[in-house]
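This document starts with one chain, in the form predicted on its own, laid out as structure tokens.
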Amino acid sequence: MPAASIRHQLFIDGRFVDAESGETLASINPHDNTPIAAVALAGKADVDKAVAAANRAFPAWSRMAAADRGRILLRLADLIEADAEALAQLESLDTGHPIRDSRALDVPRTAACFRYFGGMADKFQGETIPVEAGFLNYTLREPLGVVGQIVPWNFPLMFTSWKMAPALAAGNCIVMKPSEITPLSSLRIAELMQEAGLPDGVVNMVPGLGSEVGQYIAEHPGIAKVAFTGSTATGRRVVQASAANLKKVQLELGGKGPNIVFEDAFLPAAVNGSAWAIFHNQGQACIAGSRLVLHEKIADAFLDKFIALAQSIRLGNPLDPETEMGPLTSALHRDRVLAYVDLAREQGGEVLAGGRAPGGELARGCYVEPTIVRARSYRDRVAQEEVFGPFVTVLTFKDDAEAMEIANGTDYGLGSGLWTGNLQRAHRMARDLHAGMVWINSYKRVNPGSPFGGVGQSGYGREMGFDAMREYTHVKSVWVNVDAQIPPHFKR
């Protein structure tokens, strides 16, 4: 995609504009570390303009018939599908996602999310509550106002829809900070929103540094809620910054997903599913199955197949349809992932596969080979800390109790998976796993109707489904005296 055709300005009040400071930041192609475009770098003054525009737009947008808001989102879904190839190319160019994944997963999921919430806009309702005789009591679900949304760099297109669609369906206006590392597909969505008929000011996009713009969105008095996806450490800072005006906070943070394979699992499916769990998108997923927890009876047989599969994965240019795994999204992150290989060795771990940056034609990019490390203990740092790359830690267990001890032995609680032919065990483990999501004989399945989120240090609140609409509304209770006779409380 020619750089000249890529939108690289801020989007405020229905127009693409330069940053107040005139500053820009290069968006880098992680395949070869060449610049794609110079993207406007927002500052606090730009956020103020965006918040003001959103607050001006809110009264009319929130009072628009819910079905009309829904129709705009449905038109947007159609436009995304019509623009699918260009969006897929842009996402792969900017993030390193293999084009086959951008085409088959990222773009379809984005359209599906807008379509789901477009259909939900006029189906989200309050309740009538039985109270004492003579009174009618009902509830209204009302939008919060202007919400700040901070989108991460790993799935920018998809997460833009996850954040934006329920907030708009519920009647809120938005100030969104796409990641300064991967802002391009989010800015393309802003273009398509204009075409879909979204009123000016309802959505504003201000790509900027998290330390400045993200912080300012979190603390801004004109913003009623902030929704953040990213690291747990940054999530804590968002909470602290939000305290000044007691805004609502929704956090989708880190994970260290246990992926448990029992002795009665169907190994071919477990091997393939476990590779998908960790190596899809180069392991750059909060829900990745980054701890492979194997029953000791099948560990060797499983690892023989799993290592062979990992070593067969085709690394390459993400725009090549034959590529199965692309680069990490930045050189800084590549170096961070490789540092965990050194740490594993320092802690007595064994590198079973990978652990290197490939040479040859890929040496200029941000590539890391699929890496498998056997740890000595589930308490080792590589089994506790989120690496966020194609890096899986192998642990073994003797029985169900030990498997559960290992699985719940971190501060995180986002995604988790298990592979077994025993139905009772499957339901028992699903009940007792400390996680917001459990996949049984599968991994990393998502759908707009299914709630997505975590517990513990993985955050709070939920994306997707009716739960997401609740996150973007508050409840108002209305009491009507129909024919109740209320005696005076005070006597004259």
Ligand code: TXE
Given for the second form:
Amino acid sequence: MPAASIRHQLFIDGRFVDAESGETLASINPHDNTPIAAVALAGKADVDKAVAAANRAFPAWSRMAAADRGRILLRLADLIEADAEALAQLESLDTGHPIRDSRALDVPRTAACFRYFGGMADKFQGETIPVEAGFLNYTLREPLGVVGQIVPWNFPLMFTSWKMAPALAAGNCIVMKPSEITPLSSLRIAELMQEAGLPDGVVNMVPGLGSEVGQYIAEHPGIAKVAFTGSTATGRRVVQASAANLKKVQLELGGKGPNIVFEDAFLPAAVNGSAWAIFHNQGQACIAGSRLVLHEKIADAFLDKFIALAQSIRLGNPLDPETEMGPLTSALHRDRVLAYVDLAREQGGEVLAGGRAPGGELARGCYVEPTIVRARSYRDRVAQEEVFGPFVTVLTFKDDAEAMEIANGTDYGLGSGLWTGNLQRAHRMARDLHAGMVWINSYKRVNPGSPFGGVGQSGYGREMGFDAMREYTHVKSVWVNVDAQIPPHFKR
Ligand code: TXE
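Okay, that's the form predicted on its own, but what's the structure of the form predicted in complex with the named molecule?
Okay, now the whole complex, with that chain kicking things off.
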């Protein structure tokens, strides 16, 4: 489906509507910086309408049989699969994801997430607790109410499903703010949801500016929880704003993933997996393996192969099936990434590959070459700050203790990986890594059943799996006097 034929309005109370202000914002194709569509730009008045609609829809939606809610999500998963090629094209056009990745990863993972939580809806249950004689005690897992969800621009389609699916399965209603940079695939999901039979008001979409609409969602007294994916700095602002009504907060923030290669690793797999870890989606992933930590004995052999592989990656139009790396998602972000190349040089780092925006026909777009930088120390800014681009720093170590010092030597704690043939070392490292996720002899695996989230400055709360259902419910404890004789407390 061409971008021109999808809806570009806000989605409130089951209808596509213009923004109250009439304002729009151009969605840009990062391949050549041309506008794709003018998308309605929500303001505070639109958020108020969306929150009111969601609160109206909540009683019926939360009391609907869980299996019926699940059936709607299962239908949505089927519709996504039926629409797969159009969705993949739309995602690639709006974000710059290579079409081969949108087809093989983004769209199937989005459908899989809705399907998983569709099946989960009637399997997530409370408990009975063995309390004192004469009493029955049981718990209810109750939805929170209206949840605000703020989705970033790096995986808009997939993250829409990661946030929505568990929230809906648990019986919540949603006010979602897709990124102002990449709203198109989320709006298409809204259309498909209607087709799947989602009642009006259960999901509302208000693409708008983070500083205005995102901030307002985080503050809003009609919203019970805010789930945010984005930078650590903005995450802090969300927490502060949430204090207004003490809303529950879930944060999936930045990362600086260590990817450790030991001397006993199977190098061909480690080289390929490490390239995937950083260059997939142009490095715009919070879990990217952006710090390559190499044992000094294999560092040179590894780097020879790794640099050659990086330099052979095919950059190009995301819609070309041969393209392996597309542009970054915005010009602003490309400039941010390139500024880190200058910083690396200023701080005595050595650029081993890439480091430039390519010329020729790609010069019009937001492209950056796969970039490999040897840092002087793990304390250098380029080895500490999230660059969020095709930019990997290289550090070497002598022994396991030094590998761990480097790996845990940032404030972040999200994704991490290690490559080794030694079973004991693998599990010891997995135990000691300060991270929400560890991949052993692999990197960047995700599955709707497996908890996803971080520790430290990478945030708190988990997406996916049963943990996500816990995040979107609160637990109520119910006490029933079955046959207890309670002596009067006050004897009169
Ligand atoms: O992030 P912001 P930006 C990191 C990555 C990147 C950096 C900056 O390092 O280089 O952040 O990107 C909304 N209240 N990640 O400037 O500002 C905004 O509309 C509420 C990591 O895009 O955090 C967008 O939808 N919301 C990452 C989202 O927050 C606000 C994904 C992200 O924007 C807001 C993206 C506010 N005050 C960036 N201000 C990941 N964890 O995957 C902005 N937003």
